[in-house]
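This document opens with one chain alone, in structure tokens, the form predicted alone.
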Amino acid sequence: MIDNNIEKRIQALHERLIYLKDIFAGKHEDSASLLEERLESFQQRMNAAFVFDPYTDMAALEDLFSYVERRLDNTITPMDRVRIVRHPQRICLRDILENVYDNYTEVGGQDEYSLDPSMLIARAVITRHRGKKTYQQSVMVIGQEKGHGAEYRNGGSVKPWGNAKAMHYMLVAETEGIPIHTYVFTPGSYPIEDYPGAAQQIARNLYGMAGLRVPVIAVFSEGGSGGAEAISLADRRLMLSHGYYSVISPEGAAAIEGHIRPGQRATTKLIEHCASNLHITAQDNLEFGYIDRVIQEPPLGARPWHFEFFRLLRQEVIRATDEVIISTRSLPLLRGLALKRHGSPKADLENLYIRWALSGHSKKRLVDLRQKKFLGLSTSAISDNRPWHTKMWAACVDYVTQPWNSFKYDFYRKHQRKIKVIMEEVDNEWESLKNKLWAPLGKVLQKFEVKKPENYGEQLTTLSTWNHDTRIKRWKYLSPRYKIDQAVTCPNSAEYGCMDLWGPDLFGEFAGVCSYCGYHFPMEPEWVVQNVFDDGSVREFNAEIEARNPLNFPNFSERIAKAQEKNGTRSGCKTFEARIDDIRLVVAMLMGTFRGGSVGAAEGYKFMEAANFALKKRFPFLAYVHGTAGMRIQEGTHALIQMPRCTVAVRRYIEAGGLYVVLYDTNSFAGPVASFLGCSPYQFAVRSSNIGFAGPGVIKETTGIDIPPKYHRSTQALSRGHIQGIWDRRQIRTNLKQALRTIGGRNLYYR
């Protein structure tokens, strides 16, 4: 009979063999066959009692397994890493809580309606020492939980209410003044629009994390698209060496690159090719600067029985938290010495206690450092073709105007408002006194009051004279489609019985709006630029910033060049100053005609600079989204990092007192909506536009659910509370002018 201990070790080797076969997916079959043959031979000899020293033979067999794993570890491809992090034997967040922290209590509920099983939140404790004293340091642990093949956890794909609960407990941690440790184990968020909505909640999380006044440490294992960003806007971002961090899954990229139709699958070769071209590994992201440190895993990735790895992970999260705390100290010399001491691999952090609480000044410095960190990312991924003298002139203008604007708006206007309030109170008292003094004289003057004309009442109630010339709107820009001399059928004709429309009328006088049901046909971005803003007021800036191919993705440079030639622009974002009734504002326009309006490093840089420019000038900031298909997959994490980066820029603008308005048109999906667009307090949409986190095809592929018709229509977004209003295209100028006059922005120049 086989010894119970030996039997457990044999079972462990069987699991290691299954794991090896799974992650290599048919590769290295010779090594797998060798291990399988040796394991079966040993088991047969054990059953036949032909083994004289089973423990020695068992140890030799385990050494063989370890040797093969180490050798194969050097051959791992990016797609192999994807299979590693998805495997049920991969460590999960519960394993980390059990082995990295000394004690923990799970909070926030564990069922579908109180939390979402894919998001695990726990209040944990780390024990440290200083001499003979022991200290219990509390931390809030938040992360996606896959379990080990637990189906009800949905593979770590979090629903909107799971991300909402994560943000709630981040704010709890901020209130209690304890650090936050987040663990990213997700292929992406669950694409559902039910309130609070996948995109909108991720945007709220990013906006909230940008201003958290406690240290935030993020550890990446599987960082899939926007779902990863929902909990990873952190002061320090660590990554496990066998993990991946990507704008899209390799399978998703292969489906797009291979133009795969619904029901078809991309080839294994194409998927492997895309995984390599996306540069998704820990080392890639470390070189890009999107990860601060890589945590080395055992061969073929960490599994629950790798206890040495858990000790290393504990040291690294403690080190990262200490470094964030130290970086907020005021004295540079002491800060530098402490960071050097903690940075040493030999440092015994268990016995090197640092208090994890921050003073008021340190909290401000912490937030400022975090925001500046993200604002400074991905600059190497763009082409800035501005002449040197243009850059020099812009820097000089900033140098001169920024102090003046600070004095004018932060000091003069601030005190001017205080004086105005006092004068209004004095004026009110004077008016009251004056009325009392002049009351007797007023009775005498009433006798000599001038009589009103006989038709005075009629003048107040009669409509103004109809002018036929005002019936036909003379648009400054007409869509080129108005030249189409043929009838156009409205998409709603079957439902509402709309009559066919003549092309010149529809795309000319009617501005692309069906005169029967009000359906809005998509129009070019130039329609808004030329018909909404004052004549001659549009002045573009940063036009020289150019989209490029930072990952050298195959054939993508040619596609970018075609898009640039077609649109006459160098990127998919156009930024400009404009006026509406002499109210000056800054506009960032995402153009759906340029690669679907996808956002890459250049577009993110221009959007961020537009927000900064609006902040310096104290202008309102409008994001006009003619259309966006999400983050540009061919730029990998260079594109994905624009989600937190632009959100930080928007938050700084809003907190400085600016008015940030978003207007959606045509189709707006994915990353931009789930970050710097979705965090605006004032979001509006043009009628018939579509807004959401993922399109119908992606939802069907990832969830198996067929969504109802018009699921993403602006009317549905309004009913869910994701936008604040729906505008007719012909009323954009009027509505925008009203918005500028009535909502938000305490520090705007015209207030």
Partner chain sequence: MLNITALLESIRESPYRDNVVVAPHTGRLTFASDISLGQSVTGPTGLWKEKAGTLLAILERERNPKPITALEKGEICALHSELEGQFVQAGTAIATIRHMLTREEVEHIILQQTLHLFAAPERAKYYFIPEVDKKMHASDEPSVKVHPGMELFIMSRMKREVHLNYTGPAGIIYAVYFKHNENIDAGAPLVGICTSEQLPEIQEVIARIKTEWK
Second form
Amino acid sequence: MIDNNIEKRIQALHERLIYLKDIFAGKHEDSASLLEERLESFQQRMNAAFVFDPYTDMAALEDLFSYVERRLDNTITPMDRVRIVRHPQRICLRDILENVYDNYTEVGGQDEYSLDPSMLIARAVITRHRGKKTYQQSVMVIGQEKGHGAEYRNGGSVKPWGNAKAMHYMLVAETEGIPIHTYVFTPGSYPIEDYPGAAQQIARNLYGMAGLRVPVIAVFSEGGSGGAEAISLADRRLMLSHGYYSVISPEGAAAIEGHIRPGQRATTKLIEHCASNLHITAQDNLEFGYIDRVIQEPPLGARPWHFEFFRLLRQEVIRATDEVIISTRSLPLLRGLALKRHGSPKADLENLYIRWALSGHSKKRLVDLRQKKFLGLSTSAISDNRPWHTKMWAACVDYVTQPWNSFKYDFYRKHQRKIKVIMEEVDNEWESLKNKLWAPLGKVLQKFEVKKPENYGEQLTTLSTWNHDTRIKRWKYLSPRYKIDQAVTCPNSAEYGCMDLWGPDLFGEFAGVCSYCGYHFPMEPEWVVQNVFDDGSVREFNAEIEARNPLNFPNFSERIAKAQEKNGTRSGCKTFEARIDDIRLVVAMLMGTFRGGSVGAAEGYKFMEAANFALKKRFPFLAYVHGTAGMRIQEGTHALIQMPRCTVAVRRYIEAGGLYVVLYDTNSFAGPVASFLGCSPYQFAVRSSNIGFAGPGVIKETTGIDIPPKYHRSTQALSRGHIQGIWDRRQIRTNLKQALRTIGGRNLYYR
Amino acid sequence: MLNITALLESIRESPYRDNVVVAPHTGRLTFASDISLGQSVTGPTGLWKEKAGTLLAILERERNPKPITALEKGEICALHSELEGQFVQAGTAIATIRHMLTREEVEHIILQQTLHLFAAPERAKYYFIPEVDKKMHASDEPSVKVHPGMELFIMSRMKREVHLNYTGPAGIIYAVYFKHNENIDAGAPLVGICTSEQLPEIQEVIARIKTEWK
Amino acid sequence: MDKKAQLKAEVDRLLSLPLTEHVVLVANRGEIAMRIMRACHALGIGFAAIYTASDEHSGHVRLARELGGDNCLYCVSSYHDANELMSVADNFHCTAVHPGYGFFAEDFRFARRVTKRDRPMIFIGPSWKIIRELGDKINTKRLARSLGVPTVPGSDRPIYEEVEAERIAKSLFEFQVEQGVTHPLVLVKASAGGGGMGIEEVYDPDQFRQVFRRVSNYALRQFKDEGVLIEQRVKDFNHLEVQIVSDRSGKHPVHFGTRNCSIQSSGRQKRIEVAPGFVPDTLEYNFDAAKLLTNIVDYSLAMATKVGYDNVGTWEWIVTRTGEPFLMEVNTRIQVENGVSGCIARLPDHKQVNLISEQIRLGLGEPLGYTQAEIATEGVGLEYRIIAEDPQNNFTPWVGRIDQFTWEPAPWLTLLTHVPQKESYEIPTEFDPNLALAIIWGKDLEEAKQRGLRFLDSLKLQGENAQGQELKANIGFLRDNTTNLLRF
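Could the form predicted in complex with the partner chain be shown next, to go alongside the form predicted alone?
Everything in the complex follows now, all chains and molecules, and the chain you saw is the first one.
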């Protein structure tokens, strides 16, 4: 009969062995078989009662396991990390709640009875001491729950309403004034469009978090793309040493890189290749600056029995929360001292008490610090080719114009209105007084008034003057396809019986719109630039900012160079100032023709700068999305970080009173829609657009659901409440003008 | 009363339908390289029939090549390969696809010929009057009885609704040929009525088709 | 040479070809297709014809085979599909396209495609730019006004502002009162509209604002432009037209007199046309009718000269009871009723004129070859449109089979029809049920009317529809209306 304790420990070793085999997926077979052999023989000996001192032998065996694990820990590849974080034995949020916090209550549902079991929300308590006194500190814990592989947890892939639930409780925490700890355990969001929509809800979360007035600490284990961003726009971002944080799953990247068709699978080699080239490890992201601190895990990654690790994690989240609180203090000297004390690894945080509530002023500072933190990221991933004098000049102009603009708009306009109101009232009074005085005299005068005969005939039958003959629409820009003598079939012809269109008519005069059913063929980005804005009013800026290959992704520099040559631009985002009937505005255009309109560090930077420029100038800001395929995966987290970063820029612009309008034209998907585009309160779409989080192929791949045709059409997006309206391409100018005039206004927004 | 057995026999003799694929318009014809006589083809597939059927040929007109695909599952039983590379007129026969009838299609054909069909008088949308609609939903088996002059439908067109009375022999509603919110052309059948003496026979035939038709 | 210059050179080459080297695609059906084929045949020009499956038994198919042989004919999916016409034209190596009337006759985009494609052809009709310019009602009205040509009183540009619209409407009402109109009416119509959509009448000035807003909103929804035109609604008028003919130089257009097309169906479709427009020598008018005819001819010529009009075309006029003319629109095509003008026109060789031959000849680049002074007229021509319809019942088209269709031939009668006389004929449902045109000549109005009645009496037209009901035609309507022709 084997001792119960020994049996348990054997069982534990079995599990460690399975885990080791799983995460290495066939690699290091010799080590695995060695351990297996030893374990087997130990067990056999135990069964046969051959063991003299089971406890010593057991300990020796465990040491061997630990030794092998330590040794193999040095060989871990990025893809191994992916397998680690997805392994059912990996620690889960529930383990963290049990072991890191002193007590907790789940508030976001229980087990499978939840709006979305993959999003877990709990109010938790941390107890700290100062002298004899005990303090209870509350936090809102939010994160994805993988539930050790429980099916209903959906692997931590959160549905749109799960993210909405998270946002809701973040706002609750804000009301209660307690810090938020988020734990990122997600391979990515569940890509369905049902309300509130995968992309649009993540965008709302990012926008919301950009302004949360309580400290937010995020801890990354599996940081998969947009799903991770949905809860991680935080003041401090910690990362578990064996986790990954990536713009896309390595499998997804491999499918794109290998041009894999739906139903096929990328080779393991290609997936490994992508995993290592995407630079997804904690160390990589720490170096890039997207992670503030790495929390060291035990060899081969933390599992629920690593109690020492939970103590470390507890220390680190407390430290991070304290640091955020301290950094909002207004006295710089005290702040510096406190931070230094806290930063020391020896600091006994359990016996130190820092109040986690903030004063009004500190809250403002907190938000400002968080926003600036994100705005300052990823600057090294682009190349700024502006000559030094241009940069200097821009800085000088800012220096001069900023005070003037803030005087003009913030002070003068405000008071001007008050003055005007007073003047109008005075005027009204005077008018009514005047009428009273003149009334008797007026009646007399009326009698003498002689009606002048009008020559109606002449007015009604001769040529009138007409200065603005705008009827015959002649587009300034015609698609180059208009030169090709060729018939074109409308994709709706089976449904609506459209006859073939003549290419030169379709791509010239018809502006790419089927004259039978109104189907919109995609057009070039230049079409809108030249046909929507006033003639000669477009002035580009920051054209020199160049998209690069910051991760040295294999063969990617050439592809970027090719896109640059094809489009005649340095990046996929063109930013310019323009006018529509003398309404001035700033436009950031994402070009679907530049690597699918993917957004990398350069595009993100230009977008952010455009928002800043619009803010400084007090102009409306239009994001014209000719097309975007998502964040540029070959730039890894350099691209992904643009999601929170640009959302912060947009939020700062909107909060300063700006009018931010988004217009989608062709295919607009993934990251950008799930962040700085989807957060706009005014999103419109040209009829040609498809809007969503992931394309049909990806949805099928990740969820197994067949997606009906036209699932992402603008009409569907409108029905789901993701966008505010659909425009005909030929009416963009009129509609945009109308939107600026009606939504924007002197008092609410800049005009 | 039709002789259902004979009808079934006649279908059994040629249990297929020949669909002639014609050129939808003029143009130069190129057959798909892997198309040959006797080959089996598929119609549109996918949950929403979103994937086109087997490519038969390409018809190019004004530099616009247009695929001609099979619309039904079947076997190519005639192929006008002499037209390869020719400029053809609209309506020219390209190939014939022999489609083997499925059990549902056979049922449909027999019922259409056996039942008394009540046709739509005008192109409009049709609904059962609420009482009938309730009864239709209440039972899976055909059970709703109709008699001449009975108020049966609401005909909705140009935003006006008109009640429509049934004409024809008394019986029960055996088949419904219209869908909710769908326009029905004038002359298209709305319902198939089975008289009470016909009923056992029809049920037997349906049962027989179910067991015998493969 | 760039593509544009190449295209132009190719079109110039086509225009200088001798007639016999041309092949014309007859891009139409029925009666007009037959007239075009006959004209081509007479001029020694080759042609290619098209038909749709439902027109298989139409006379134009038979005539094409008769005149051009089996290899000049092609079955297409639709007369409305320009791609079909172009691909058939390429297949037959056509050098020109004749659109007839209807279908693509006034479609400037079609004309543009014909002349601008990689293998260009001649579009037999005015140049596409002229079709576009005169096809736009506002443009035509403004062109007319700029030349002092009278147009319907009202606005000549789209009105967007309510205040301005009300001012115009008010003055239109007062203007009509001044003119002695007892029940003034104002029309509000979508400026971007057409085909009778988005038009409303206002009889009460107080109602105007409401109507204006309604039409304006409708226009915005339907045509994406909320501009409206505000015009006087002229009632009680005669419908006259002036036939203009010009060669490709566009420099010296001539006219072939006037026509009166006032006998119309309730849907404003012409039923009887008479040339000339009025007969001041025979009948008494309340106004100087001879002067009026001269005026509208001169106005039309002035506009044609101004735009460089380069083929046949018709200027449509309305003439009020007081003899005031207003330009309505310009039809940049051959009209159905061109035959009545042709039958009374005389050129130096004393023959009747075939305007369709003239159109083809001039369209293909031949010079006019005569002056206005050499064109004379003789007698009165009238044209009946024989249609299967029920004039008693709002001119509802009748559909069915024609079993018998005969008439007594006469030297003064030209009968144009695509309905076969030897066998019975199913009227295709997708086109107008036009059966035949009968053109009758007389030395004066009286003789023309008498001959017309004689023809109608001799006409035998029988058939029945699927329900076994007898054919309905407008013979009675034509007879009734013959009596008062050309009287105001």
